[in-house]
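Single chain ahead, written as structure tokens, the form predicted alone.
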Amino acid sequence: MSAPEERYSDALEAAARHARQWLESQETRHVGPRKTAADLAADFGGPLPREGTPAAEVVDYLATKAEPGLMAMPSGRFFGWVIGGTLPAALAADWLVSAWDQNAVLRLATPATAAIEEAAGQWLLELLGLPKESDVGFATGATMANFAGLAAARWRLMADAGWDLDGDGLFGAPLIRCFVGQERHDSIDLGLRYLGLGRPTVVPADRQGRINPWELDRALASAVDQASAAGPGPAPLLVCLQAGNLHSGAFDPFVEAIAIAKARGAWVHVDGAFGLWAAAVPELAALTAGLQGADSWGTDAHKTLNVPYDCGVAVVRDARALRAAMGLHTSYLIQDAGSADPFESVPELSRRARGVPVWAALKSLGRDGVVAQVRGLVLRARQLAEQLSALDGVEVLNDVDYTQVSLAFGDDATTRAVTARIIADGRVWMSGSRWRDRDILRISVSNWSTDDADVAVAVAAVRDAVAAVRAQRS
């Protein structure tokens, strides 16, 4: 049998070669995929082969056949959804994570990854100004990061109400009343549903999607009155706020909303999937003022920090609540007495060391680099908004305070046609959506590599699409 280095070398060299070719193509390639999943089905499907294929050949086949069906998401010209790129140090660290093959859930079993993730967590708390006593867990993405924070909230609210959630479940438990803004991300509702908390009470928002704190106060007061009328006992309250609206980039008024929620004894969770990182930038302080007064926060390091996928971050001030909600104790898990294990902060017992790329990104950037990176995303969004709003027939619908730009081109049909033209053209990718009862074209600036040249290409692509749609209709 060949030596270990020989068994791996050909496949890894092939993977590295194809990865470099892919990354080097980003500056000039058509952003959208050129083949559909149906087109590619024959290349990857069919009966399972009876005989195997050498590893390097598998990698060559995989990379070659997949290439036409890949979206150029690492490109600085990709503005779809809220999807970041990957920093070089974070990408390389992620390769090491795969090679190390550590199940990063126990301190005693995988001390290196545990120490790295703990350091990354502390750096994040310091960078974002969050309470230093908070527990940090690395989940799969923002959805599960929010889920972890909400699970900790459920456990604490039940415990404070005198209910043994672990022993008795939710049947007959005090009702937790949940409150969300009208324009929260749907993943918050998903987390509440996973936790058996049902549909939340929806609080009106302003035209930029910010929750109305006075309406929140009214809704909380009504909930407390209803609970009192129903009989003695507490009224557990959970308020979910937002740092970074999907369409406008707006931030909820945390100072007012958190003060109102805390006056009613509510747990406050902040969904900061891409917006929490604004807390690192001094000139954006007005957006995140008061955010640190919440109880839990969820974010996605892929979106704004630009590490690989599979890297949500859950931060919970009440570490005991998070560990009680997520953890377990059993004989086969050899634990480090007196120290919490990584698995106690996320809903998994097997996972990759996803906090390592976060550590690598922060180490490579430093505080100043993170600030510059977030600042740069905001700058590019504002450049796009300014230059696009100067074009005839283009309307910028939101206040561009952060990284999102929402556009309309007159009526809905025209907006849809322009969006389709831009996607077909392939110089950039911008995703359509619907906001404030209008079809829109939404631009999300999330990639560290987006520069002035990318902005110029994007403006030209929109201008040309508008002209083409007008010409077609004239």
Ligand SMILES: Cc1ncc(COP(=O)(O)O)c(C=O)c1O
Contents of the next structure:
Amino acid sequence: MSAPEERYSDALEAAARHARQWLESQETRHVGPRKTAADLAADFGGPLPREGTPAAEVVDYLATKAEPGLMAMPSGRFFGWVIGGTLPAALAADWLVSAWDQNAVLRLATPATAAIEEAAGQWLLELLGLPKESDVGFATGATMANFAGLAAARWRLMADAGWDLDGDGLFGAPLIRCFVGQERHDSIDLGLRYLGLGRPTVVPADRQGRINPWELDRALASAVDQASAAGPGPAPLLVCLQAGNLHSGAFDPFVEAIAIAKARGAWVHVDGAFGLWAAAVPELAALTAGLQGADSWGTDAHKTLNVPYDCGVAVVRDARALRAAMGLHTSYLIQDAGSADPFESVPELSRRARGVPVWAALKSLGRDGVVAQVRGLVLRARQLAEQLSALDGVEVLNDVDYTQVSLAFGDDATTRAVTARIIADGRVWMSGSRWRDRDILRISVSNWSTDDADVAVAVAAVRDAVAAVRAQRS
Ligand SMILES: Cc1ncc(COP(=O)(O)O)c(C=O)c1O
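Right, the form predicted alone is done; let's see the coordinates for the form predicted in complex with this ligand.
Zooming out: every chain and molecule, the one shown earlier first.
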């Protein structure tokens, strides 16, 4: 039997070699995968082998066979969904997190990761201008970060209504009335569903997808009237707002909407999966103005900050409510009586130290670097919108105030045909979607490495796809 360090070294060296090759290929490779999951099934499936394989061989096999089925998501030419790349310091820190193999749950058991994550959390509050007293939890993504914020909201609203949620559950509980904008991300509905809060009231939005605050006021007033007609007792209200619309990048009008919600005693949650980061950039301050007046926020570090998957961040001003909703106390968890433990702020109990790559990303960029990174994404989005709108047959549908650009190429069939051409071409990758009753091509600039050359390639790829579709039809 070899020494323990040798047992790891061959496999780790193989992994480092393959990782380097993969990252080096990002500049030139075809962005989309060249094989389907069905094509690859035979390489990875079949009966579980009876005998094992040496670790380095496993890594070689994995990397070689997987390669044609990988999407170049870390490439500066990937513009799909909202998927950031990975900063070098964050990627390397993530490797350390795997090697350290800390179950980052308890301060006493894993003090290094607890201290690093707490520092990262404080840096985030400072950077995003969120209340210093907030609790910060590192979850798998914005879906679970939003879920954590909404769970804290549910706990607090029930407690304030005099209902013991933990003891008595939801049966017979006061009805929490929830309000969302027409263009909220569906993960908000999912979070409400997980929490047994049912379908929310949908408030109309404007042409960019921003909630209409006066309609919100009207909806809240009507809910309060209904509640009082139903009898005496509290009418808990939960309002969900959005920083960063998936299609337009638009931000809800926080100053007005939060003032309206607060006047009625509502808890306000903000889904800022990729948009919350605008709060770090002085010239984007108008987009996020007033957002700090909310009660909870969900964001992703794996999007705009560019740390590896998976990493969402839950921020809740009322730390007691978050810990009451997420925490647990049992004999085998050895807790430090004086302080909260990392597991008390997120849905997961056992988890990797996913806040460590966030610390590394922030440390490597510094405040100025984060500002420059977000600014760069917005600049590229604007360049793309400007250059693409100058092409014949291309229509930019949104106001490009942030990182998203939504395009149409005439009718739906043409837009779908152009999208399919772009994806088959492989120089760039962009998502098709549907917005305001139209098929669209959506560009999301989320990768720190997207540069002028990538913008030029993207414009050429769209131009060529439009020309090819036209030629085919003439
Ligand atoms: C606005 C918004 N909210 C929530 C989510 C869900 O984030 P995640 O996939 O990290 O859970 C997304 C994902 O793109 C999003 O854009």
